[in-house]
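Next up: just one chain, as structure tokens, the form predicted alone.
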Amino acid sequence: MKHKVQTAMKTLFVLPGLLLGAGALHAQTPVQAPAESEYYSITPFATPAETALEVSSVELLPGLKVAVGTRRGEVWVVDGAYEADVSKARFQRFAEGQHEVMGLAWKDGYLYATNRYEVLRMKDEDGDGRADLFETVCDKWGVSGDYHEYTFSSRFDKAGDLWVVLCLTGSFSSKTDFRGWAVRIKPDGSLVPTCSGIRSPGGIGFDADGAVFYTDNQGPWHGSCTLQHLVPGSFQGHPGGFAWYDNAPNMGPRPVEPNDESRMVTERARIKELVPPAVYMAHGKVGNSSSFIVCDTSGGKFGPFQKQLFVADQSHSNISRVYLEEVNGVKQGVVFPFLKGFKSGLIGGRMNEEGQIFAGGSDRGWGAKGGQPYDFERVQWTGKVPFEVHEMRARPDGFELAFTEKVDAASAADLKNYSMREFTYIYQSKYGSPEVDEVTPKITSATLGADGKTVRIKVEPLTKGHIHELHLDGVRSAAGLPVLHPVGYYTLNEIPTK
């Protein structure tokens, strides 16, 4: 017999043998279905009523303020930031006259900005709050005016070089000096090239050791947003800028060409230098415009996804998050749905040592859910921990998953309270791509760890390179509390052999 428990949102139907156990819910007990705003709330800031606050980065300032670059090519620092009441924040416009701010570094009294033909640093030098010395660190990249020519940047690695990835003149060709590239820009203002590959970037950052990562958008060599991990000396994967080979002697010689309409995983095998997505933030699922990436550093004020990324979605107004493990040398990893309501399209994004998140955008050119022109907003954890799939971890006959809770025993066990499908994207040189390859595995055990957050469930069969579209929806916490996202995709780029 079925007991029906009301909630708020949705009918949840609990099986009195699903709630047995110490600290199991009673089958009469109400249960409230979640809301992701019981455990991450966002809220607006009331942006300068002269300008259109796009925002395309953000950074992190002495005296807890927070500086703002824009699309508009103008940055603001913003005081009272980290307050409860936002509506207290104090705008101030720092500079302005650049063209599209997308990256922000702070560092010895100076902040750095990059645009689209520069890495320059500011400093105010008489206290009115306005930057009055501006000086050229780099331009040593190409320029041509063409619309798509973005330029993003990182704060600084533990060497002290800026990473800056360079998008595609238009989306298949690189008309000017290292479009489609990673370089690095070292403390004396050399530029370094570092990565060739790169499409159409929409952020870039560091985990939690350092290891540098940027999202890639939707295109030509690329079936969905993924991803990627920068490792000098790489193919990210979009032959377009290939000619600069020739003005990098230190990368060596140029990759072969990738072979059209191929696999990524076959492409690996004959491409030496090609490094595949660490993760495909799977297209029109998970979004449609990768942005900015976030480490979580904060120890615990976040929540309890300590060292995991955030990786935010210009088209879907949303974040996402995503674990990452190495295997056989390849970073890898699962994305999960994290928090959407934002009020624009977001593009730049900062997390402060309190575990805040400081997001923003806008929407014009492409469009966004959010349906407001631009934002900028904060991000905070509740306290209240959600019911998630903390970690999925690869395993030579399935996966493993760590839950943030305790697991209900029989809801852990029961098989058809799991699902799975697998597939991949066609690798080749026309936009976009469907989804390709589907292979519909079967679940044949899931056992529950001794520590009762642990699920080990077997898969046959596992398919390298695909992305593995895990389903939990009858899965359930001790307290009978389903998972807040009970949708994972894995990138199984390496299967374990142990």
Contents of the next structure:
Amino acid sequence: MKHKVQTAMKTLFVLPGLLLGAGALHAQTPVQAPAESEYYSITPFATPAETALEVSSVELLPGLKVAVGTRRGEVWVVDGAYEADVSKARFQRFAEGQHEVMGLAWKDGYLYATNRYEVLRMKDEDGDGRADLFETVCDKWGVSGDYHEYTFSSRFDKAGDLWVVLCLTGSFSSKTDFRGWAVRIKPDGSLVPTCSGIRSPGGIGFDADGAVFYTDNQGPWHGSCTLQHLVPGSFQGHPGGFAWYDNAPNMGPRPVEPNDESRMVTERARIKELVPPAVYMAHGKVGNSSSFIVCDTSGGKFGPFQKQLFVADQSHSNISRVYLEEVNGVKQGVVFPFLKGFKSGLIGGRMNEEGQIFAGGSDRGWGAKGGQPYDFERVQWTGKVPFEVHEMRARPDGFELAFTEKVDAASAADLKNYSMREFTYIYQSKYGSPEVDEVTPKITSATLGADGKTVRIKVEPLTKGHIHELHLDGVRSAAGLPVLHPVGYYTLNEIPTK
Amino acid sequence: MSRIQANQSVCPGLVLGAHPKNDPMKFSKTPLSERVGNVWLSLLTGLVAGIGMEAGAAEPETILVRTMQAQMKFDQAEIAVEPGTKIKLVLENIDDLPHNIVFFKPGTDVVAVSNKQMEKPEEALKRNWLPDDPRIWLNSRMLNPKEKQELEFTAPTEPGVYPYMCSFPGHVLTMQGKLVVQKKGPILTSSHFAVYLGNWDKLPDFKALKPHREGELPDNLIQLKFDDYKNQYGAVFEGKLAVGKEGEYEFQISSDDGSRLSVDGKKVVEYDRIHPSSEIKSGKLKLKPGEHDVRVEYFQGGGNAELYVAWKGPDFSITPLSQWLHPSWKGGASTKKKSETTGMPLPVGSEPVVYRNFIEGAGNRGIGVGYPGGMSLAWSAESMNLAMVWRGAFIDAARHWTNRGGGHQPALGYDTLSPVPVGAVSMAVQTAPDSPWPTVAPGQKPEGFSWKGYRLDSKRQPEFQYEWKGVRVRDRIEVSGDATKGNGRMERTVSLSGSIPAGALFLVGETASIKKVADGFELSPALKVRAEGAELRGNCLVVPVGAGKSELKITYAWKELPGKTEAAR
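Since the one above is the form predicted alone, can you give the form predicted together with the partner chain too?
Every chain and every other molecule in the complex is listed next, the one we just looked at coming first.
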């Protein structure tokens, strides 16, 4: 099956390079607004007919092979997945019956997999291409039988540990050991309780420096889906699993309970262990159910966004792009839409050394825009650089916007081309939250830097804890192109002092 | 049910006080299609309403719509109402996501409406995901989990199909339905009944029998109001139906016990013999305009007596002809309903198939294995023991592979047996003559045990591995023969390595009907077991293990039996 490239072209009008005097008549040149597909392609694989490949995890294996774990508990090994012609990919079933494989990690000849209640490692000992050893590494957390208790795991961190995030029992509570926690599994199989406050994870991954992040989903104590930094010892926001502090002496005393119907910024001041979401994946705007996290470590093979994070969404069948920085010791940053049009609800994903992302998922139980029940697809950079906000950095009095390409000086200087709104969510025990406490700041200046690619905007006021939603509809590249994704959402946990 | 219950039993030396009283795997289930009581009453009122009745005089018809937990669906995909009737719709959100219900004018593409919202998500969010669309004529709030809302409205006067959906982003794909606004059809005229006395297990030939009593049907509605007879009687109802338009007509019946419906002397639908009214049966035929003779035959054996009759035509919606309404009468014939918990049986070919999931009877860490030769088992990585065996088909994955994957799935085959009580661990040390045999509740882990995983042999048969008090245990099961043909055998080898504590026992079997037979022990009428050194202590079949006994050979032999153990009602 060939992928149809959708070119939804918007016609818009841009000024030719010369700035004309006020009142002067000038010709307007219609230009085709570029589509995402000019820069990044999505190519679906034809998946094996004998199964529904409901991808829930992806890992890279030696020999340019790819392992795919599924919600049906299978693991398939794909040979030839890197090749230009995806029809050459061959699928072999490596394992079956593993009660939802939401994490895969390769190490020393073993394929580690996570099911609902354990991390195990699999090996093909007789060389027939199928696993025969299924060795339990750690099963020291609970499973109550509730559907909601999904279990996601990372690859190995620098210390050789696996990180496991354990979904609560339902949305509100934790009925069995360490549900609602992030734990680390040491190489000897021991379990180290690491963070409380998890609600309903959708994925877990590392940034380029090895810091661990997971995505959580909108619900009680989560006004929106989020990307969160798993700092050992921290509380991540949902108090439903507090009971397990009794079994986690290494974590110290149980934190203060958050007040209901409060704000994250208020509760941070009360609860010292509370780490705010690094980025709110603005609900309904960039997605509805955040899932896998991929870091671009391809060294430029995936385009200009090296070391940035790419976060998928099951319900919107899309991937968003996150740039993070650290201010006053807290991670924060911006999310921009990146690529839409996947065929099902993305859950599992992984980038290879060639800068290709293998991504797939299913729409089972929640529905997804993609429209197909499951998918396994590959994303590649076409080699063309899109005009985008590459980085958005907080400053004491505004933001610094670094673009991927030179910016048209006139459009960069025109304050009318910028707008911003600031809002936050209610931090509450009820499900979700509307956007509240809206502030409409003034953009008081916009200055293009000497490099021609960086614009410094001053914003009055900045609001600590708010999401700063930036619109850049009028900004053009030197070549006359609009910003491919002109709206970004910066979560300002901390305002830098310098 | 076909599952043979392992009852509590007394076992000298091993008191079973720790066994759970009830099967702990049975979680309470909320009936999803429950309807509010006075639906049919108000509907009957509706039948005679319409002429000269003041608006507001009739009680509104109450319709309960629930979101289904973890399924992204409404429990009603079709709601039938009469034009212009007053309706009280109760939306109950029992799911753990926010949901609403939004009704549109006929012909609206609700998926397109939902997708359109995503073009301007900010605006949609401000409206709490209620689409800005002039075709909406009724909607609820966006309900949080566990909230409910009542909507009172007058059904459209224009007959048609009015689509509805949940407008929360992404939900529409599965969360939609149709409100069918259509007039009810006519009911019987010139109806009468005849009662017959007799003890039957199927419908008799009433024409050869003499009626005990005859009379006119009150309200021209078929009903079983024979106060003098509760059991062992039959009844024939006859009347006329006026057909206005030529076309295909559907007749539905459901009954406890048997029934049959004929039109103009021709049988249309039959639901004979002794049974509860669990299904709605339907039959269709073409009718020309004019009056037609309808005959409904019914018999009652004992216990509950129920009879439901309805019809539906090209120009009217489902219309009851009986006073009693089947609980799911608006859903139509039950055979049309697609189950979401059945329909994906896992085939077993020449190799065993492993299925780790929530298996009813094997705790929350069950490992199902379907072997060639029609034998299956579920091993529990909680009790570290063989939890269940059965023969026939392996397991149906639909419960876990449709929607979100919740719930415990029972065995698919027959002669399902728990060789030991649910949760009973494999090994224990007898510390005192009356010490209880340890069990573990689903989701819990037994003290002293740790699960290590499994290994597949060259035939892909698993060997389960665990540790108990420092003893490494390997539990391997190999199969031969075919259990469905009566010669299936499961050879189980349990190997222990390490220092085995003194007084250790291995529990091979404990069932209510366990007994010594010539060549071993009978666990159930279908399954025999033989194990070297096994002793029957009360109902417990145990093998003492220790330094001199570090390998157990246990053989389970399926007996030839005349057929399946049918599910008992």
